[in-house]
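What follows is one chain in structure tokens, specifically the form predicted on its own.
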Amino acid sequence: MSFNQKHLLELEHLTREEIETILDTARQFKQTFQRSKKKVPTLVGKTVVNLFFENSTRTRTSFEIAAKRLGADVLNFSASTSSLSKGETIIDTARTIEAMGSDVIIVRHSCPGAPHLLAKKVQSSIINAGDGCHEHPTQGLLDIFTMREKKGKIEGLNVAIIGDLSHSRVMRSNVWGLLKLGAKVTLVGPKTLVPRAFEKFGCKICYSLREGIAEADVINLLRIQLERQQQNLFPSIREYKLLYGLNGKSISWARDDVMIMHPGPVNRGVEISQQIADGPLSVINEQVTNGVAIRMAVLFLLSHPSGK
């Protein structure tokens, strides 16, 4: 198997090989973690920036220790602190960094579409790092790689993904991985969340959380973004929570030996209670282990391509 590309932008776009390839070689770095030194020098003289326009907490430590793990030098840029706040553009700004010796550019952005951009601007490497509501590639391949660590396979698995669908980057990035490598996708919420038209996705659209869950292997929740939503799509939050949250009562409805997934941060209370979210059933901190892992194996192939 090989993996050709530049950048990483989406996964709509990416074979099931490539897909594969960011798994496996994911694997071979986790092994890495059990080590006392789990340095693996690889991108060593290697520039790597983290150009967040958005908040972030996880991905963009996950990218710097990964980086950092392969010997990178890495820049976190603050767009607050930077000359965008004078009117200069996201594309002079890109080429800037570029000029002082980037290889890697990590991009969040609220707009859709914004590393697509960039990707065809500058010559260094673009990670999408999330889009607005498009996608976020490296959370869809770290959910797949913890669901196909856990339960051996994707093939076949019935995924049921709850919560804020319409706004959700993450949802779209898991939807095209997890098909493209045989999964069966159910996509649960109110209708107000959960638009007829994702169907053309090729998911089966459920508006019961207790019929949404029944065959599951595995529940991917996502919250609520109030941040991206224009008006209230539902009348309160306790409302969402009776409704769609997964707490004591609702997890019953489920198989015995379902995963539960969440790509954080986590509404506790809402769409998952404390005592699942902390309980056996949960990989929620895994999943953040394996973020490191994803990251170091995207940075590593494109930085090599086909894994030389």
Contents of the next structure:
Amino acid sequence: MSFNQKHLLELEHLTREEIETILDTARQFKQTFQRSKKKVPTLVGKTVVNLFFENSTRTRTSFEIAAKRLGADVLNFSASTSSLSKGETIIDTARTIEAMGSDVIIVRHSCPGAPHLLAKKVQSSIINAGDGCHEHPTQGLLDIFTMREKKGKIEGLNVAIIGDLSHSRVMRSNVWGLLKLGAKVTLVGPKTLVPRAFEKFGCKICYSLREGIAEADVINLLRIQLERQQQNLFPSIREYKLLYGLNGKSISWARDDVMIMHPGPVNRGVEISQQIADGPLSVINEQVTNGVAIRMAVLFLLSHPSGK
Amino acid sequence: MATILIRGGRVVDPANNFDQTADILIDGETIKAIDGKIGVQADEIIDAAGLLVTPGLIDLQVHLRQPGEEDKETVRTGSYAAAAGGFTSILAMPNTKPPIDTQADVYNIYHIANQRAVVRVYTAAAITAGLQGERITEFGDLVRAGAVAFTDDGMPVMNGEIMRRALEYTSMFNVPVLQHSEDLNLSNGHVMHAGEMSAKLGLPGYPSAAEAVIIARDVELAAMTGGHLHVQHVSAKRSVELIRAAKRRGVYVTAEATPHHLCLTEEAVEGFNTYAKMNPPLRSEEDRQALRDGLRDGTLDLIATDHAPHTEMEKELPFIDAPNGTIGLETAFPSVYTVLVESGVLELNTLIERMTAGPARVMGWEDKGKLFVGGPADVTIIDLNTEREVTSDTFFSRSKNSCFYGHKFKGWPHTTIVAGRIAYAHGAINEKIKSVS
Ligand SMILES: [Zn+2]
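Given the form predicted on its own, corresponding form predicted in complex with the partner chain:
Expanding to the full complex; the earlier chain stays at the top.
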């Protein structure tokens, strides 16, 4: 066990050992889920604050359940952008919360680097719950946890990530974590939505869905946003579905035992058909359960340096 | 009138191909003598043994923020920063609030400068009214009021027809049109260079082509009209190549690069460092190398700082919301000297040329950027040996947003003499001198 970080801001700068420590700790917490009494009171007396500048009920709820199972007091703070427009900065907001006695602040913000900024300015531990297009480390960790649990190991695993990769924090956290643990990552999507630089970082890039998923053990689908169509990054949702949608036909290009993942919320009928999302290859609900275990592990490790 | 004798320094004056140990005697506002040994008495004697003596440095891109944003900088504090950086003449950008686009605005800048500034302050005026990119300003009247160049800096002139007319009309008055070259459609919503770092950070990046396409267009317009196009803060390799080719063709185009683009790359943004957020953005290693080549072969005529003061509060916003720009006056010579000259990439003579004779030539300032008997006594003395880390406590600028914190530089200005008066010496500004313009 080795984990001495004060904050969890990104997976890019974590070591393989640190990531494995989080995964192993999460596995232990997951075992407690079978019990009738699910509480593991290791954070009693600590205050965990969800500071969300951007709405996300599912991520906020997942953190809330994780913190409560550890016995922490949880406070949800939805910062409206209106208070910020009155000249209050996010640093002011975080300091206000800290003055009320927070130990851990979980931050969701639309600007990349916002949690990093707060980490420099406040005393509490900061967990990045998604910063714009940059990273979403707990999502990356829960995805990798799910892959490891289902496929046995990450080393040598072929993972295809499909969708709007340029604007995806989930992609970035997946890529850094997977590469550190020895997976082979293929990025699949239209040329306008795949950041070429990731080839240099060690990913394979593929603009054809058929080629991109042929070898995959795991397919991780990302949500496609309508906004990108307005920016002329692809012509229409219709064409996106034709070229990159995962449906009864395109799934036949993949291996029979391929595992289908999606961070949610799913655009049913767009990046993935209803049938496949709810079918036997999909582990989408499993991911949600694992999310709680990962977030418990992260909260625990940040509050107990070196796993003490 | 007071006399100053600068004794025993290494005098480097690229305009006159002069590089030797010499004394300089200043009498009043002019240089009285330059000689191996001047054996006369003077009111003040500066021992420059072991120091570098150059013509006063010139900076053609300075944001003084007055009127409108005096919490960031004023003509006075900006002139202090200039003097501390070894500059004796600076060109103020007109993107103030409101912008400098009328005769009265120009008079106002010179009025404040005459009362408050310790270096020579010149101002550019806007190309289009209100920097709106729609209607050209009264170029003739603005020149008469004292505007020495035109620019919408901060914004490009996006409309080709307006740029064409600006180049055509201003050429009657022999003043340059300074273009901030950026295709706003290609850069829209983007906050840094499109490269490896933007891919990692998930920040929207804009490509070098956004700069090059405007330069390519403007070069054609300059060729067609005979106007003087000056390309500001060149940041990319293709831009340098386009300017080099245009110069070979004989087009009247000149260009500049900033110390930060010459010294740093997109790597400086690592960790969401807003102090390295500027526009044009810090680009790739390849771009940086091309800028250095361009500076060496003269494709880039000069170094200009694009001194852009911002408050600490604004720079502590999330990266996307933080404003563009770094202060640069006080670190300009030390940064480029240390990073390029000390490492053998650039000749000392070339560096000095690009900060003295180069800008003077671009502006048509015949008596500036060089040392000659009878000429204005604008002289800078620089210490090439003492190494010092860049810290905020030595800055005279009202703002502290430097992209160079933590860097250790040599080549710090020692004394700055403007029109025969010591504006800066021993780390202090001589506040008593005013009205030098
Ligand atoms: Zn500019």
